[in-house]
Amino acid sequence: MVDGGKLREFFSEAPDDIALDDVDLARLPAHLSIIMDGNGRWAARRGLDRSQGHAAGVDSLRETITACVRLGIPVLSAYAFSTENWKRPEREVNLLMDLFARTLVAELPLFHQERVRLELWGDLGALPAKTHATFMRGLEETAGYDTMVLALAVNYGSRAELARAARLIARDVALGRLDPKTVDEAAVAERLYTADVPDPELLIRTSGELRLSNYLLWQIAYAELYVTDTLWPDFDRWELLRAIRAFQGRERRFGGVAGA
């Protein structure tokens, strides 16, 4: 349940072109997700290091999940490291790892007080054992918690997401536990990561980029696209109520016709 008293001081302060009163609070997304992109070119503009910049991100990433828990929306993911993350230099990547270790420490009180349920999106045998035993623990930490879902995608492809589902598929039609016949888009869907949540209805991308980094391919048939040119240390709770106002000003079809 939503604490009014609590949503009206998190959003105090107004800048001048945004307010909570802007967004219809009975109109807000079921599942917000986000590409969080542009760590790296807000620490080159400071002339800092990236890891500066990705620890700068955690602080936008912690504004946003108290944002949409003060807000009640039931699901926030996020992209936090792609299977083609791995490709950047050894140096970043362990830093990275090491901060998604520390951050998670970090965090869990606030997620005990929110009653925040953690979920991991990915191929999480391939992450070094310090991350991988930390990402347990808030697991097991977070399992009966029920405001909010948070859904952070690590070492996750939907391309590879999609391959995984299929390989589930052939393998359960092999022990004769499913008919090919049945095999339906249904089926697809209950054997992806994603299978608990409903898909996103709208999806914010940072940094200005055009493109979906093979993120949830599959989940966002029909969700709404919403980039700004924030980077993603700069986006904070006002930033994400221009985002949802935007959503809340579109006709949402799924291809019916306009006024259908």
Ligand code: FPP
Second form
Amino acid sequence: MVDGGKLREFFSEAPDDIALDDVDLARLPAHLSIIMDGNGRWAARRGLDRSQGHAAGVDSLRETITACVRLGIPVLSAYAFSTENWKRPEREVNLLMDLFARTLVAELPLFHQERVRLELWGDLGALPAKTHATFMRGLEETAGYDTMVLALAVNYGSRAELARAARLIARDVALGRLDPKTVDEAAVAERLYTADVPDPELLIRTSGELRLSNYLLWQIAYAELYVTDTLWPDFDRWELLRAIRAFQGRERRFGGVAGA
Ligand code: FPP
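Please supply the corresponding structure for the form predicted in complex with the ligand (the preceding block corresponds to the form predicted alone).
Below, the chain from earlier opens the complete complex, with every other chain and molecule after it.
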């Protein structure tokens, strides 16, 4: 249930170009997903280490989580670490893994307070033991919550996810649990990490890059895309409202015809 008082307070002191009243609270995306990009550039522009950009990115994520809870958006997902990100310098990978663990511990009280349920999408087995254990703790402690799902894609790649779904289907066929003739879109969808959430309706990418970067390729078939030049550490509640306003201004046709 959205608390109107908390919502108004959270979105008070609006800038000139956007305010809470500019979005229709009855037409919010059922699933909002974000490719958080630009932490490194944000740090470089300030003469800071990339790790400080990632640390600033955590603040943006926290603000976005709170904003989505206040608005009553049921599912928020974010791309935290891709299967390709292992190619980064070892030091940066280690710092990110450490940051994930520390952030999760630090933010658990927020999850409890707002009753946010954590989901993790990706091959978690490859994560360092401490990060893995912290994530497992987050999953366990929030399993019963129902205000909002926060899904973090960690060691996630869409092609790897689809290959995994194909393996699961092949296994079920081999075990005689599944008839190959019945393998349809639903059979694939229910074997993806995202099986229990609706597809994203709005995908935001920060830092101006016009790429999907192997993220939720199956699930975003009909998502509206919103790219902002804002770097992720500068993304805030007002940028979120601008994205939602743009989303609500789009005509969604799902392959049909206009106005039908
Ligand atoms: C992309 O910026 C950002 C990342 C690869 C990491 C995002 C992670 C966080 C914001 C921390 C989230 C915390 C948890 C617990 C999940 P980039 O480094 O690619 O930036 P650049 O393109 O400017 O170099």
